[in-house]
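So this first bit is one chain, no partners, the form predicted on its own, shown in structure tokens.
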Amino acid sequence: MQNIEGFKKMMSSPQKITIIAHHTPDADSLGSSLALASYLKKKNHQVQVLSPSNYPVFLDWMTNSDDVIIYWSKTQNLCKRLITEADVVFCVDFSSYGRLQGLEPMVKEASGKIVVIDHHLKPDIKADFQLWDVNAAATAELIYDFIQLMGDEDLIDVRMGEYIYAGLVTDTSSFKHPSTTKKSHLITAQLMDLGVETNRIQRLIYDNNTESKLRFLGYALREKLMVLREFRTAYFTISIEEQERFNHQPGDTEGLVNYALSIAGILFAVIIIEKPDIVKLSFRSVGKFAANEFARKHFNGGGHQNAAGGVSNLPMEEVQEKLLSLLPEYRNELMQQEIW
């Protein structure tokens, strides 16, 4: 963090701080967002937690109901005035703009000071102070960094190291991409030695599912995934009816292009999800194939070589029909590119 001492000497007297994770939050964004409110609390800060929507059902073990303030049509006021009145705003997994959705004119307009603890490239939030590292496994990471930069590690709880395995856990894919360090492994060690459960923590997260989301990954299996081998991706797509048809919660649909992935010889893997406003995207890749590029390229996305997002105003139809009309300028590359 660039100015350390000048950060510090802003946060040695009480603030009003307001943490804000990124539309839809994964466990990353909700786990550093949750473990960043608790040491904060424990400074004396006053601190309250924001999201721009809700996060998906499996993640409700982490908080309490009045922990995270979803935006919405009756909480507009609340949430406006809560970041109007912070001394500091925290946008905790994310560095831009577009993932704050119905918040972002509420951050532009803030009259406090915004930092920035995210891994994610190319940031164009102003930030008064930022720890930005696209190296980290996950911002997760960064919160541990940040809690022993202000010299309090001693501070980190049982509770708040879930919160960091969390985001480690799922945002390396259960330590499988290679953004994994001996740093992430290192930091898990630690967690441990404070008394983190990491099983407890994984069955939470992977072993929690609604009977109608394995459902939903049946029929998507069996009736949704399309595989090119010529091209080595495998892709679905999803629509409002089937979504409605499996009774969809929010987090319903994360993983699932991980299955595509999954596949021998599948080295990009794609799925697209119809919304009432919008279709939405996540790729995936292995090895030097970037998803975030061609994300950023096509689809107004980006996100991390190896895992990615992107929207379309497009019908769903055609963007799938875009997708597959751009596959053949990637052929070679994805062809002659080794997966292991």
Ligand code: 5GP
The other form holds:
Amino acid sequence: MQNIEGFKKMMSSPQKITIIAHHTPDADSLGSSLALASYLKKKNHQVQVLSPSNYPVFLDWMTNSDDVIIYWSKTQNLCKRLITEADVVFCVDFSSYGRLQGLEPMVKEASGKIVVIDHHLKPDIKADFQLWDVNAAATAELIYDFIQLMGDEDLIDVRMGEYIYAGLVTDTSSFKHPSTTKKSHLITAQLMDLGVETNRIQRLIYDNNTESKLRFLGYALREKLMVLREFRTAYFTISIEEQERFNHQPGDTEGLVNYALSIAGILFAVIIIEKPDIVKLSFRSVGKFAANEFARKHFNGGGHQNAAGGVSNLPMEEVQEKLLSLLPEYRNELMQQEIW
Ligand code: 5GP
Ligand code: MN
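Right, the form predicted on its own is done, so what does the form predicted together with ligand 5GP look like?
So here's everything in the complex, that chain up top.
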């Protein structure tokens, strides 16, 4: 972080602080926000966590009822007050205005200082202070760094450790992604020393499925997975009707795209999900194939080289056709890449 002394000075007296997670928060955004909130409360600040939208049920274990205020019509005024009247607003696990959804105009109006803690590419939020590192495996790693930087490592307790571990384990897909570093493991070792039961947290995250989510997974794998060997690509399309049929809950399609990528010889995976007002796409790739470039160029999106997303206003069938018509352009690149 640049100007750490200026930052420390600002934080040396109790501040009114609002922490914001990103739209459809994942375990990294929610866990990082909650760990940061616990830390700042210990430093006698007045703290509230906000989220632009609800988080998946498998993260319910992370929160008590008042820990996070979700933005919707009934909380709109409260959110606005909390953001515009805060002394400091933290943006956690995102650095682009687009991920704020309905909270975006409020953050743009905020009179307090803006602090970004994030590891995503292409930041566009105007921050007064930022701890931003695209090489961090998770924002949770940066939260750990941040507390260390403030000289307060001793204040990390087991609950905060669980939040940080949850962010790390999910953003690295259980320490599998190439973003995983020695540091990710060292932080985990520190958290284990502290008493974090890693197996319990992994079970809370990964063995906490609803029956309908698993039935949906079975259906999607059997009926909806399309494999295009000639492009080393596999994809799913999921309609609103299918989501309704399987009593779809937020987060239920999360991770589905990774099954497509787990097929031997597949280097590019896509999921196309129909939403009431838009079609959402998630892209995953292995190695050099730049999923973020693909998303940016064709689907008004972006992200990381191997994990990206985008959107389309076309009907879902036409989005699928568009994807299929684009693939021949990338055939050489995909076919020439080494698989292992
Ligand atoms: P997911 O597929 O899990 O929703 O998103 C994977 C990554 O892609 C996210 O971490 C984020 O960086 C990026 N991403 C997802 N959706 C969008 C989008 O609509 N626009 C942009 N710019 N990036 C996205
Ligand atoms: Mn993250």
